[in-house]
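Let's start with one chain on its own, the form predicted on its own, as structure tokens.
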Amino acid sequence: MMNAKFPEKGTEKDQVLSIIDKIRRMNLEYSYGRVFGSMCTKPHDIALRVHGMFLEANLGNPGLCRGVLELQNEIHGAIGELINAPGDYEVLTTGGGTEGNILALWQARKESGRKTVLLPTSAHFSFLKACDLLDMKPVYIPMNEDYLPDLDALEGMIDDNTAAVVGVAGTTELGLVEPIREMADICGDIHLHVDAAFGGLVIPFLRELGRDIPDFDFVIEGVDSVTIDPHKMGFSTIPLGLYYSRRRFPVSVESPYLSGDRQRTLRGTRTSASIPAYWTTIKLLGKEGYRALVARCMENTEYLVESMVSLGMEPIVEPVMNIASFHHTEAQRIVREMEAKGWNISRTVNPPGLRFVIMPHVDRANIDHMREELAKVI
């Protein structure tokens, strides 16, 4: 497509833009309605507009971005209210759930001096990155017949080497909320981290819609940290994550040549345009708008389940949120064949099956079209 060497001379602007447009059309964009395997979606139109206004923003040097810093603090407070953050909490803006999960284990290791992490088999693969980076040992908690952590097994696994236990609110494969309250009772003073990268901005609104969803956040006294991704169901631009801790994050470094005294996040220089983009989206939609968004996704998820059942496919679990997965022994083949047709769906590993995430860019017409194509390959 292009010469990989650094060009000696510049190219006409129209030609450069023509090449870029061809490259863009190679992407499978959310607006096509063919993406069923991603936990991200097209950001709100107003977020896209505002993001472009703040491309120079860099909160690695916060004194240069005082307005963005103010908006960040408002976001921290607004989401902190949603997840019942205590009065003296710490919150760091991250690039997403992976960074938040690394921060959680970093904090747990620093505070405890221990190196074992107890993970449910549902845990996101980012924890393996975190353990490798931090020289920590991942140990997996067996799952019960409901695909949730076996609490009796967890109780027997905690020992003097345990630095942290992880629970998930919105598991990647099945969208389940794990028994965080019960896990907290077992953990005692062991750091309990909740990965709510997806569920953190779904569960609060499901509860407001009257659905019976287990507690997952700081309303549970034993929860020590939570990570949430506004660039998923928050309708934000990418990247934007939030890491909340019940205690002040114990790791920071001096940054004397910048406008802030210390840096506590993993990244120094970092794109910060998603912060005003998300702030604007929150202001525009409010809780009412997010409730409507989540309600529509759930209605479409239920419609998808009906469509898949009509093809003879059995749900692995009844969907708790807008993720639906179905038993199938040839999921990998089907994913490949659908990809060849221009469709993005994904698969589960435990148990084997097909997985669909019904994000705001998916509507019933998309589901009907996808079902027609799926019927040809299953």
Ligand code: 0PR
Second form
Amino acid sequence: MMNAKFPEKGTEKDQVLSIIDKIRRMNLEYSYGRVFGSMCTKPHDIALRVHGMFLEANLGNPGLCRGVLELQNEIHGAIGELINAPGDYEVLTTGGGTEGNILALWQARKESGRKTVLLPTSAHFSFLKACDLLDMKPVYIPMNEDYLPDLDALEGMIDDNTAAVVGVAGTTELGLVEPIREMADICGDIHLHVDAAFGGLVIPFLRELGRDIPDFDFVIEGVDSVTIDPHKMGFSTIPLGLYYSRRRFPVSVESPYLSGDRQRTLRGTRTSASIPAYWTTIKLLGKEGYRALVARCMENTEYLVESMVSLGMEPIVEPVMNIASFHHTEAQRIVREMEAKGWNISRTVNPPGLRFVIMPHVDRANIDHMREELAKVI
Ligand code: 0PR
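Please could you give me the other form, the form predicted in complex with the named molecule, since above is the form predicted on its own?
Let us now look at the entire complex, which starts with that chain.
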């Protein structure tokens, strides 16, 4: 509240906690089964417990939490293996996809001295923040009829000012995997950054489940950097993102007051409890557990598609991952009306439609219930 004042005196504990309790009840929690518009989910119960045990952890001052640093290294290695990171890669822990994408453009600008960024129309809005912050110029690559970047257009757009090209593996709106290998061929020496914030922890498991999805990671030589977020489909507590780069990140500063000598991360002091929490999740589930989670999300996504088609809606594309979007010209109104009834669904802009992210907290009963409510407003 804007008119709130710093209290002069302390308030009795029970009174404060009862306010906090009311505030918490205002949340739309994942476990209610009404959240269809989020890329995050309810983490594993044990991970939540572990998170609570490390609230003091701050990797901005790593000497105070050496064990967390060790777990961070193990996570870096484990995810590096999943995305075929080369032997001497660089990896920085971030607060999520936005920070990873900022680091990518920062690296590209610093290394090339250039300022233009070629973005697919699908690119997440975090790139616009990054461009503004770094004084870079975003230029959009047109989309073809499959909602993928037009490769001929890209070829014609690269010039002496191009600092970086971005490709997305798991687009925010449609969950598509862009043709990263073909983009890499066109880019040559220009920095190709892959935003796999969402898809990076879905695609490897989908492929293990036998789905045919094109390469998107460091297995392609022309991929320079990758953003990948455990706090989306990694089932991690928030915040946890990772930025992988083929080369050492070019900016580091001395940090003489702290236990580490230098800092290369954007953030200084940072909550780091999600690191032991995510490590715990990886240990508990293994690849096998993640495959099962991804398989269930895909089955539920297919169930949702059938259910929406029976309402007369047309999928914009056949879902590649657990994101399903449907053509609709009144999406904004529907999202608002569903929100008023206590449901969170989302929408797409390119093209206009309704968007559903079928995360592990969504089951078939939730889909049936949501369909019933949606049918009243479409
Ligand atoms: N890259 C891609 C491909 C993304 O989809 C997102 C987030 C980001 C980067 C940025 O990640 P961070 O938000 O971790 O910085 N996409 C989600 C979206 O815009 C973010 C989100 C998550 C929104 C949870 C709402 C929500 O409840 O849909």
